[in-house]
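Encoded as structure tokens, the following chain is the form predicted alone, with no partner shown.
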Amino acid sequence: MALLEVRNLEVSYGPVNVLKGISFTIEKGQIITILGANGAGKTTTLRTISGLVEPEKGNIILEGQEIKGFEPDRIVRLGISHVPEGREVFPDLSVYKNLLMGAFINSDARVVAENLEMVYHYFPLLRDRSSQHAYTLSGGEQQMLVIGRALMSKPKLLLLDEPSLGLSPKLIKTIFGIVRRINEEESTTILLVEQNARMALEVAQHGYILEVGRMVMDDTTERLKQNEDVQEFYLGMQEHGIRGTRRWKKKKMWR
């Protein structure tokens, strides 16, 4: 049984149809990436899975259970944690209290303490900064904090939205290295939305290409890296600072 199945998902904001019947599957233990230009619907996909956006049509099935329409807190309790774009910390709370906010589903102090130690294992800097206010952290440190906060619920599925946004190349490499370790050591399944296509394709095993609300391709990341359209519109353009804003060649849009 797949960990998550998304079937024919449709989402609109007013008259604008943002997701136009997308479908994809995530198996346990995978890192999956969704690539696409700005406005393709990537963030909306994550927000819909985590219950922040209500779809018009389709199904979202977690381990055989339909979760479409569930409240976000119930979805967290079922095992999905969402790290949104933009490093949304609680600025006036300490790092420690920010992390505890991610543990709201656990009433067992022992479990909370174990999960906190797990977070500090991956992000030792957060232990060193535990008494500091979150607003005093650098951008990279805040990104570590929001990922750590999401891990406090020990999720089955971690949704990551643009974790590299605004970070230096060195920090991007560090963050993605930790993401890979979390996947390998904790068996945490990860769905990654990322504009840094080259890094996303390096860390993930399978990828989907989303264009203006439609899935136009899915394959292993090794095959996607060899695909000439991916090379031209995501990898080649990225080197010149242009990130996949052109249309794919129509003859290769659908598989």
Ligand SMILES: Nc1ncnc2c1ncn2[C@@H]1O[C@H](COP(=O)(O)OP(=O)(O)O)[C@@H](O)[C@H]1O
The other form holds:
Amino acid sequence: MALLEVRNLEVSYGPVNVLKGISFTIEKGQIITILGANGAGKTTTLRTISGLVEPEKGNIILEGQEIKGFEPDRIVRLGISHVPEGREVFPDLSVYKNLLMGAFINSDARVVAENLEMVYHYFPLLRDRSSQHAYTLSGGEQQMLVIGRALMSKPKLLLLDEPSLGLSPKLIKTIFGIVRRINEEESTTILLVEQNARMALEVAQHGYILEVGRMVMDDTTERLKQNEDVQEFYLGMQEHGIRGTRRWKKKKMWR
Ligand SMILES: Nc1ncnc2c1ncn2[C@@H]1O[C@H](COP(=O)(O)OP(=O)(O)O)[C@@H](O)[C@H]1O
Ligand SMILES: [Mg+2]
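Would you mind generating the form predicted together with the named molecule now that we have the form predicted alone?
So here's everything in the complex, that chain up top.
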């Protein structure tokens, strides 16, 4: 059974239809990526899975159970943890207290201490900085903190919203390396949404491409990387900005 199955998901903000019936599957243990330009609907997809946005239609099935319409905290308790875009730390709280915020589903102090050790194992820097205010951290360190905070509930499925945004290539490599280790060592399944196609295709095994609310491609990342259209129109897009998007559309790659 798939860990998560999203079927024909439709989401609108007022009159604007933003997700036009998207479907995808996440198998246990995988890292999958959803690639898409700015405004494609990536964040909306993650927010809908987390219960922060209510879909109009469709199904969100976690291990065979329909979770659509559940409250966000219930979804966390069922094993889905969301790292929102934009590194939303609690700036005036210490690193340690920020991490504890991610442990709200646990009342057992021993489990919380264990999870904290697990987070410090992947992000030793957070242990060194544990008493510092979160606002004193650099962008990369804040990204580590929000991933660490999401891990405090020991999720089955970790949703990552553009962790690479605004970070140096070197830092992106470091963070994606840690994400891969978490996937391997904790068996945490990961859904990564990214504009940075190059890096995301390196770290994930399976990829989907989202274009203005519709999935236009679904394949292994090996095959996506070799796909001429992905190379030309998608990977090239990072160098040529919006132009790539227009040409992509012209080629009528819609399914
Ligand atoms: N709260 C909102 N209210 C109205 N429109 C929104 C809201 N959030 C996102 N949108 C619009 O929905 C579309 C998809 O946005 P989003 O899911 O943030 O895309 P992405 O994360 O791929 O950049 C965009 O056109 C965006 O302007
Ligand atoms: Mg977004």
